[in-house]
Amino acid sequence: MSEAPRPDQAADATSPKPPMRDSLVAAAFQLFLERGYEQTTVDEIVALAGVGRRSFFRYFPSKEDVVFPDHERCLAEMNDFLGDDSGQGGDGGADDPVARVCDAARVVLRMYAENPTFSVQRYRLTKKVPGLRTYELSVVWRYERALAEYLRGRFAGRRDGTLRADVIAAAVVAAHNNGLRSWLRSDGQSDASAEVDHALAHVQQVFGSDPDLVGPAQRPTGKSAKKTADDDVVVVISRRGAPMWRVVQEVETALGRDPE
């Protein structure tokens, strides 16, 4: 007697396999989600495959692999990205490094937002299993890495230059992360785009301009605060050196906001 078909067997026979590294990614989320992350084995996962556990690791080193299976793709399309300087971005493309990098954080946003049902579903795996958090934060630092490096040389030989890069490519990589998290807590029901697209708004509002272009006949050079009327704009300097919270108090208190 023949095995009866699985329920998430097609009904037409005609219909073409999915390629063994889905099958496996599927099978690994089924066990996921029935049994729990710890207590999956990748022997289970490719009996329920149909497969081979020698097939398994030829497409992913480890179990926490499988729950992200597009990442090392997704980073190459966003090097790929990067390395196209004769491409034009959404907001500004090679011209502008910083809208640069804020149109390759979209690239990996699509990777997400084309499967929002397995990104939700990693989603609360990856909040449940801490190993996989750690996993993820790896995952998220070698992007963080890649946009660091593409700045660094954008940057090269202007002041401050590598400390820019580091600093624009951890705030795109936040503001990536705050607008994916928010799609992601809304079960893939909001606008992924809207989402991204208003947190990397912040990143080019703080660092689109770039202080190098601005000549020093051009820089303020008093002591106090300064607001002109007609454009109703407040300028504030502050001794070289001084902290962060001290210079941000002598704006709030230019603007006449209690600091407090």
Contents of the next structure:
Protein chains: 2
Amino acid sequence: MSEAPRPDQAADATSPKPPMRDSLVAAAFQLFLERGYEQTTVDEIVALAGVGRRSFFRYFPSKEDVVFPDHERCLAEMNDFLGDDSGQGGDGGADDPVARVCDAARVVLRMYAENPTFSVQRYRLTKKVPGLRTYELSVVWRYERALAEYLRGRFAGRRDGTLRADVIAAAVVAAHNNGLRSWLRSDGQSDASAEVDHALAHVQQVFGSDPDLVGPAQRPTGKSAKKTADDDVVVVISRRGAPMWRVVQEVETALGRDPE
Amino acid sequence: MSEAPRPDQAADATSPKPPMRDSLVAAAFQLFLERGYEQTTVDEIVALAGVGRRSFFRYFPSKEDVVFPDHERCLAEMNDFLGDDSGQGGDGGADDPVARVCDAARVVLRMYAENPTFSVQRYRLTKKVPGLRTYELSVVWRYERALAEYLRGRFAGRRDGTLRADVIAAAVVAAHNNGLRSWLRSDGQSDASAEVDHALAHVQQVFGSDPDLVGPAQRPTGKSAKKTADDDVVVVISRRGAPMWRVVQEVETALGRDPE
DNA sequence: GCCGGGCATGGCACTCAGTTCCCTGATCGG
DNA sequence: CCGATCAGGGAACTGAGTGCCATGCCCGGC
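Having seen the form predicted on its own, could you give me the form predicted together with the DNA?
What follows is the whole complex; the chain from before opens it.
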């Protein structure tokens, strides 16, 4: 229930693709869909795929792993993405840690969107089988940890840095999953990117961009300066005791952003 | 891996307490600590406890459940707490949904704080055994769902209500766990309540109180009005393009709250 | 005091996931 | 042509979790 062996890992994503692995996934899902997950034994899967039982566990460390055949690759992809702090000059907004982890979350969405029908089928499966739901939680947890670790690095030295990192990571994952599930419930008919973008925008609005973190001298002269002139000022007048979210809403309206 | 039978459920928390259940937990932890979780079989546990193997699975649906013997009760407690919307007049601040779910999270903390040594031992165990970590995730997930469902009810009809509910629930759980783990890492020497209060305050600050949700006529005339005079005003002047978190910080400083 | 029906427990056997060990056959370099 | 390496197959084993039934205990009824 942890790491997959993945003997085909050496090359990139366009590696030779072992047919056995794919045929096992295909056979498994065929049986899962017509018979249910728990009602299907590994022996039945390998019988249908025409391979030996031992080979199944060579490719998938557990029966649950066959349901999430590409998460290991996706997790590696996300770590690569978060590890690349080098190419920050070109693409705008990548300097903001919150925006960065939101983009990292979109890596996961892309994996789901690559195979809509497969993703929808898997969604229906995990929704009704508690064991798969639990397994999915452990996968999602690893994504969340990756985001949190990245943010902890960016927030290093800051007061409550790890707390803020954990909270933002959790919020980003929750928003991503909210959008993703909304898309999955629509049987892949809605716009996945739009759903997730909307959800992530909500989180980014709450936690805001935080350019101070990349250095005290960093001013919003880059992309964010395009929307607002630098010398304009905003004045907010508020009653004491007013709810903070309403103050924020007012400020954002003044700043010309979309409140919701 | 779901519901425990708990034959002693009928009465309240001070029910007769079946000795067999406790002796199984004690025997299990003794072996887990000296031999490791995976190196201990259920047969060894029941042998040490002096009961039949079948009885183990009567009290604990799986081997993992014996590590979290009181989470089922705690989850029920949290649901009770969130279900009680009746007694909202007396205790101040309970009207704010965010504050309410923070208090609900404190119910979990209380359970951990009741048995510090047990909680610390379990923490060390779950930290090194992947299977237990996964199981704990499924438990935490149920807490999070309870909070999210409550918030969804409170945010019903509001735009992006379910999204906001999911995000806040995730943030509250992440903050709670951050404080809780900080306490557990200190071997129970630090102040658990202080740790978690601090973490939850961070979240409450981010999402703010939201009195509009209990009705448009509701104004902060209750407890929150005690801290601030109603007619005072706060003026914030900010550059356009300033990071939102800094604006919030300024407003909060002006309001006299603790910024972090 | 005796009887019968729940009810908690124990014991046994079974299924199935996951692992260990070893065999087989193909491919490839010398 | 030979030997090394390695993907795959197969049998047997461990251990978690379940179903079934026997046993013994408590408790109210007669």
